[in-house]
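Only one chain is shown below, in structure tokens, and it's the form predicted alone.
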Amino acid sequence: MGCGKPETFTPCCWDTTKPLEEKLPFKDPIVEVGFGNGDFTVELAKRFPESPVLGVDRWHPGVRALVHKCQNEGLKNLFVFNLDANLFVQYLLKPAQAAAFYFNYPDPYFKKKDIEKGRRLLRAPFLKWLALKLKDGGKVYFRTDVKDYFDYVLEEVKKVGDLFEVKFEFDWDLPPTKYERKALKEGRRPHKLLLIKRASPPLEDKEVEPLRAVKISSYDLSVLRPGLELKDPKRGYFMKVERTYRGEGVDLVETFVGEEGFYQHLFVGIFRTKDGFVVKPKSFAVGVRSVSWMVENLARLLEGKGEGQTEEGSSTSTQTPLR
């Protein structure tokens, strides 16, 4: 996972304490989304040693496995992100920044209800975001052994047909993934799709923001029971409390928070100060409005003031926003 401020990212760094409040600074990065055990990502980094290779996945065991492989290989151009792909692409990449995206055998979500809920990643709205973040002539590589999923993606590509040139063979021999070797052994052949950017969509880019911290005078951690959920239907925000932890100098609240179809898993700390306490994200988080909304509402609940479904830009009741 990238650590420190964006201008001081360290290859392979496993640091879950630094928030991201700026766009990523990498020049012409190559991005693999959903890297599994990370073998293909390592091969990308070796094949393109002069290019930054960014691996993005929200599966924790895979992230740890890739970090270890990156460190063992001594790779200096590989950076690992434990994040939702929608969040990463929409907020952290600049327009016309990426050289290529790779999608190797993504989860096809066979069930009808999953498809209807939009859990398949390569849908028309996400393809538009990929086109916005790709440089002119940038490429999307997609392969799957599920014909139904391949046909589905083709239909989604047709909806944004003016954005990409479509090819059905890759322009270089991609290294096989662990899953591909298994599929070939079992008689399932890969279906390939190469999309080459030829236009940008009329999308307004999304900005990263400083994460909110809120000052409170006192609190009761027991009010944050596991499973507690809050929603803001108007803006599509949601949060869920997983667990709370008592600690030395800081108590922690483990949460899920999200908006517009993606979520983050993060820890919020309650820190003692000279004149009270401060509630703020402690673990790796991306500065988006739903996180600030969550912090404000957690502060209200901790002080015993109930839910605070505030409008954008406003603070909650008498809590004092520090940023």
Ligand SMILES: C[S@@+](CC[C@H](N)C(=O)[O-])C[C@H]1O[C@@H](n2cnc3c(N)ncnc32)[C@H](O)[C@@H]1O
The other form holds:
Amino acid sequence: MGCGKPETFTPCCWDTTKPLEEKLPFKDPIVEVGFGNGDFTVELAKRFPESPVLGVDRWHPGVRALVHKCQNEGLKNLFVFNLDANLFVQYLLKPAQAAAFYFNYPDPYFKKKDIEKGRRLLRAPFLKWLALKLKDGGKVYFRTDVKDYFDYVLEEVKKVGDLFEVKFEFDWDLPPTKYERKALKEGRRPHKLLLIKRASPPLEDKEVEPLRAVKISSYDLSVLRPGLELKDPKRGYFMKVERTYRGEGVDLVETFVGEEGFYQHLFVGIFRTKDGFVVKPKSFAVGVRSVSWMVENLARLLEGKGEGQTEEGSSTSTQTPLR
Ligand SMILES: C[S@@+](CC[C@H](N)C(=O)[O-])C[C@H]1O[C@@H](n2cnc3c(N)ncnc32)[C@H](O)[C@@H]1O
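Got the form predicted alone; any chance of the form predicted together with the named molecule too?
Following is the full complex, with the preceding chain placed first.
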């Protein structure tokens, strides 16, 4: 979603007939990951008016707040993405595309269990992705008030060898963020790390799976009652029907779909064609496998073919009411 409109791209209305293979056509974007309430993103957009500024966060209220700020300020170079940062960086950015990444006070995840599970964002594999997607000399700005997280990131940086030159001061005075103000008030100071890209890692850019569209001959929308859930525990897929909408020429199913701890909010359309209907994601979607899985299952249910089934004959899906 976004309020700037370059001629070739309107993030809030991604055309799913031309899905993710056509990646973001931004030149030298500046990316802020985990923008929270978005104040810093707005400052970035004002300070660098000639650059596209892309804000990425998976927290819906923050995303809404930033979209409003962006519209109120009339900013044309600010784009807001309601996505997990891992997927954004790996799937949507091209190699050597980004000018800079900003990480302001990312979630520290204090529990050992969470750290071991890789919940901290700035880990060696992710740093490699950042290096791949940064142009030469591109920068990563990281600040945190948690010394333990800072030390952890330094260790992770060591693991990626010579990809970055490391500095402990920024090269410009970054405006404070909401979280920074709170930390300072409570007596915690920022620890700063500036990484400057020196080399690209030997990583292949991720292949993007095209979003699947499924043909059906007839359907009954009423079978998709709100709260209906499908799960594939073996593969960790999950989907929930939020609501259905009847429209002119197209009916919509509002859903949540997820895999591996990431979920997205998607509208799936049921479009009339010459010889029947086609079920396909309507809004912007990351072509992760769970989306195809969901579309296939929705199509099956809509056609009255009963419980969710999955590809390759797997029958691990279960259909359970939410409450
Ligand atoms: C502690 S808050 C800091 C917010 C803001 N940067 C500030 O300094 O005020 C961390 C933010 O990162 C976001 N976040 C955490 N993990 C994320 C991920 N994997 N992808 C996208 N956003 C993430 C959270 O939703 C939250 O808004």
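Since this is a predicted model, take the numbers as computed values, not measurements. Superpose the two forms; the largest set of C-alphas matching within 1.5 Å is the rigid core. Positions refer to the first chain, counted from 1.
- Superposition of the core reveals a Cα shift of 2 Å or more for residue 254 between the two forms.
- In a rigid-core overlay of the protein, residue 39 has its C-alpha displaced by under 2 Å between the two forms.
- The rigid-core alignment places the CA of residue 148 less than 2 Å apart between the two forms.
- Shown is the Cα shift of residue 245 between the two forms after rigid core superposition, which amounts to 8.1 Å.
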